[in-house]
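The chain below stands alone and is given as structure tokens, in the form predicted on its own.
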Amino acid sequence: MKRFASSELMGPFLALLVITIFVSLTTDRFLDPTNLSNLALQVSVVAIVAIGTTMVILTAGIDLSPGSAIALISLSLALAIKPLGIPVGVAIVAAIVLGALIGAANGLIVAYLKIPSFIATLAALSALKGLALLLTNGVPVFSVSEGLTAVFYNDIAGVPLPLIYIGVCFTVSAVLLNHTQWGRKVYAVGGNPVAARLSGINVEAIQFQVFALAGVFYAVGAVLFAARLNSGSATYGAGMELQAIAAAVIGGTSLAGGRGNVLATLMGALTITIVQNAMNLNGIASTQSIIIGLIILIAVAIDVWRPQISQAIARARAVASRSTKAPGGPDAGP
């Protein structure tokens, strides 16, 4: 417990906490059965993608395109299973397999090319949504197969199959990143390039399989995001690398890089599912993007005053202490 309280993760569980209770005593809905059913099943595409937008903040880059890939990914898995007849399972590894592509091709860019990846996803995000909307000239793709919507509304011993895809995800994420030497490497690039450099980290190696292993979560996000509606859509993932940010950045990842915890984005994504949940259940659903807007500012603000806050607590304990052993503090005898 004394590790937890002092760890990164009490913010965000803080955090997480407080919205979930403030919710629960102003929404009636919010804890009926069936709504935290529905919950659950929300918060696993915001989450697995946002692992991908954490690594890659983890690095000191960002990542604009995660929308814009759950676009075209959806879109080519179905129509790789309904015009064309590829098994459900071929056509989520390939939509998979796209997903690593797209992301080494953001990498590539970024890494080996020295374009800044502010500019070079956000080139991406433009370019996929281009893309996705060439294949079908915009019209969406309904109704794929029974098989596709089994991936995301079946379960197993009564555990729905999202929180499964959930608890694997952010295990393998946890232990890539702070249980391997490779995940030691991401943190080093993030937190000063030009030592990890000069400790014989291959900087531009580590970006790029940071890029492409994103693409590998968003693409599990999209196939989510396409067996729960059973469709395929240019307009799908619309805003996902806000939510995506935002569940990062409310989770303590810095954006400076270098400083972060994949569980504790976890945390954050279920924070704005709630903030989004009680939104729609009180019907002010249309505010939804400004609120997310302030709590990316709040929480980015937080990160950037981080060493004055941390310095002012410091100070409070000090004045705390020594007023407690001042000649009739607290601690004073007879």
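Positions refer to the first chain, counted from 1. Take the two forms, superpose them, and find the largest set of C-alpha atoms that agree within 1.5 Å; that set is the rigid core. This one's a predicted model, so the numbers in the text were calculated from it and none came from an experiment. What changes on going to the form predicted together with the partner chain:
Core-superposed comparison between these two forms: the Cα of A316 travels 2 Å or more.
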The other form holds:
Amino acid sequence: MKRFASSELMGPFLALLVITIFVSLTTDRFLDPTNLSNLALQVSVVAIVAIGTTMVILTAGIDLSPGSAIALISLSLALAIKPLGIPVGVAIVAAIVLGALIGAANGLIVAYLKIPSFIATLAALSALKGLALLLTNGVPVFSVSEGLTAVFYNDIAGVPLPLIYIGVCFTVSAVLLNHTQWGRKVYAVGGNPVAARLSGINVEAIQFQVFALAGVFYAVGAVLFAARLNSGSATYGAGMELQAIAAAVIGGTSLAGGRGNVLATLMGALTITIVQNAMNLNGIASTQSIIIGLIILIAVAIDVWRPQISQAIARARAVASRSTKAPGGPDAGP
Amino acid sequence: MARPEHLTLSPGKTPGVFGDKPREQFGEKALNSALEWDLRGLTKQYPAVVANDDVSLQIRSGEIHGLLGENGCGKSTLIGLLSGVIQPTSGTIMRNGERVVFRSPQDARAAGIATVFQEFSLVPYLTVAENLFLGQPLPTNAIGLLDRGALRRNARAALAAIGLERRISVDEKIVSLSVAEQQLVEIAKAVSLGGTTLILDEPTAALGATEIDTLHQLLRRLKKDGRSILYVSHRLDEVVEIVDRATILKDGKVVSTAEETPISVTEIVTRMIGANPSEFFHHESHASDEIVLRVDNLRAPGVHSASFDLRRGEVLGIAGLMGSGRTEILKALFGVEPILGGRVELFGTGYRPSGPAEAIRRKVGFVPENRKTDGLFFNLRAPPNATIAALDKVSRAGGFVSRTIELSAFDRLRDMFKFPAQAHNMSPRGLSGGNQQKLVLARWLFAQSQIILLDEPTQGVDVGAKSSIYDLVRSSTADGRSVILVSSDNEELLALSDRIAIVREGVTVEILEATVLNEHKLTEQITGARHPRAAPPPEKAQ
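Next block, the form predicted together with the partner chain, ref. the form predicted on its own:
Starting with the chain above, the whole complex follows.
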């Protein structure tokens, strides 16, 4: 618990807690079981997509392509199952491979061709969307298959599948980032690419792998998106890149790279989804984007002012400990 | 050649007196011209050090005045005082007999002082013409738009005024100019901004022999026009060619005034170093006979031909001026820059690293010159900083890093390197400069590097940390590791090295036993006093 309190999870957790309490006090139906389970389903896509975005941001990059990647993958998946008749399981595996390939293409361009990630993935945002439109001339594919919807709506022992996906994806990514050599290298590359190279790390390979792996998470998000709506469309996923970046940033991921925690991103995604949910319930959906924008601004401000804030906290602690410390009394400091 | 009217100097000066007279032993040629700058008893006191202590210096108009001394002698502070960047604790600056006070660089500029620092203030993607008039009102046409024609004409006039119109095109972008040409543009800019006194800080650090000659020609011309120049350089061979008189600083004090300083390399070196060269000289050698690294005619970017052996347990110093190729030798050996030619053998087998990763696998480690930008990860705490080059040593099967193993490994490093008790919870940002440097060094000892390349390991660290870094170097060599040490601090080179390789213009010209050297001889070797300046390198890497 002490470790948690001092870790980077604390801030996002407190933010989430405050917002949850505020929303439950002000919104009647928020705590309804149906609304809560709805919330869990809602958060799954953005949370899983945000894992990929967080990894890219940790290497000091940015990825604007996930929204269009979701459009292309969801539509490809729907087409593979419905007109082509490929079994759902095989089609899903193929969709995830497609996501990895899209991510790998981004990674190739950014890491080896040295195109800044903002530009490279902005190009991908446009190109992938165009590809998706090309596939069916913009016509969505509806009513894909019962098998596909089951992927989203079924449960295991009463636990909805999306919750299980969230659990698996976040466990895997947290272990990868926090407990493996690879994860350590991701943080090193994001923190100081020159020093990383001089420490023997293949900086380009790490950047490439991160983009490719991010593509896998986007594909998982795309599959859930398609399964939830039992359809595929070139319009799906629009704006998802910004929601995912927002989730990462609200979770405390530093856009400068090297700082952040994927579990905090989950809290960021929850925060966004709860705000959206509450505003829908209160019928003020139109101001959603404004509120989300403000939250992002606050989160980034906290990141930018981090040194000053921690100094202020240290000063406050010093004052507090001086005033509470009786002569000869136990030292309450950490 | 006609000199444009607006660029000639105020009346009363005597331009053209000093012409191209043959060089003489003592700097008396300027004696008959007017005293322009009279710095009287300038002192700059910082909380811990006195950077300038009662420094007096006179610059005559139309003279090139050398400001000389070893690293850290207070030259930069004096330049800062004269260019208004730093304000003195006490002392006065007189210009033409009147007291002036510089509260800001603008004040100094208004008084005619133009400083050309080593880091150029040119904008790379603008043209020469645009750079020359940067920050000044630009010529405009009838409807208020920029008049490019007039701008280019003005720029050409400014270049012509100092005889550079044929060397440099006003339409060229700065990025496409060589360093030497950029230097010339920088000087042209300083002059066109109305600079009558130029301060040049190490203008030749990055220049080859022919480029230095061009610079000297320009300076002689400026001098002829009556401008005075304060000239700072470490390359004494070229200093004695260009300066009229020289003032020498040591430990913040003037040790030789312009009247006392003979313009001769040997005499200058003696005064720069002082009477008792090395007070604390505690050398211990752990060198064995076994050769671990053999470098034969190595060619790499910035290195034309480097040859030396390194023995087990030996500290091989590399001495040379900034830009002489010292650092580049280390970079090539660590795989940061490609080896272009020659042969390197490491532990008896051929060695041509494809990158730092291979160098590390072959047990080579590199402590870069700038620990903040190239060495440390401020987003990670101290333990991951120390283990990053040897993650296998803190991992369980399958590539899983164990924090427990890492922390206990760091505990041992903390004892060995005397890191603060809380270091395992701290980012390197919270550590002192000395501890930061030790942390980078710890990385290579932890990775069990057998050959450690040190680039300026004690730059910007305090005396205590310096001596503990020296102890660590000595204990590493006692353990059978070998060290290649690049340093601008001659005392440090002499204190640590068994042998010292002298590098000039990318060539290892000589390798000497440290015991036969002293600071005087070493400084002479580095600055090329004993040898005429080498011919320009045959071909530069493009």
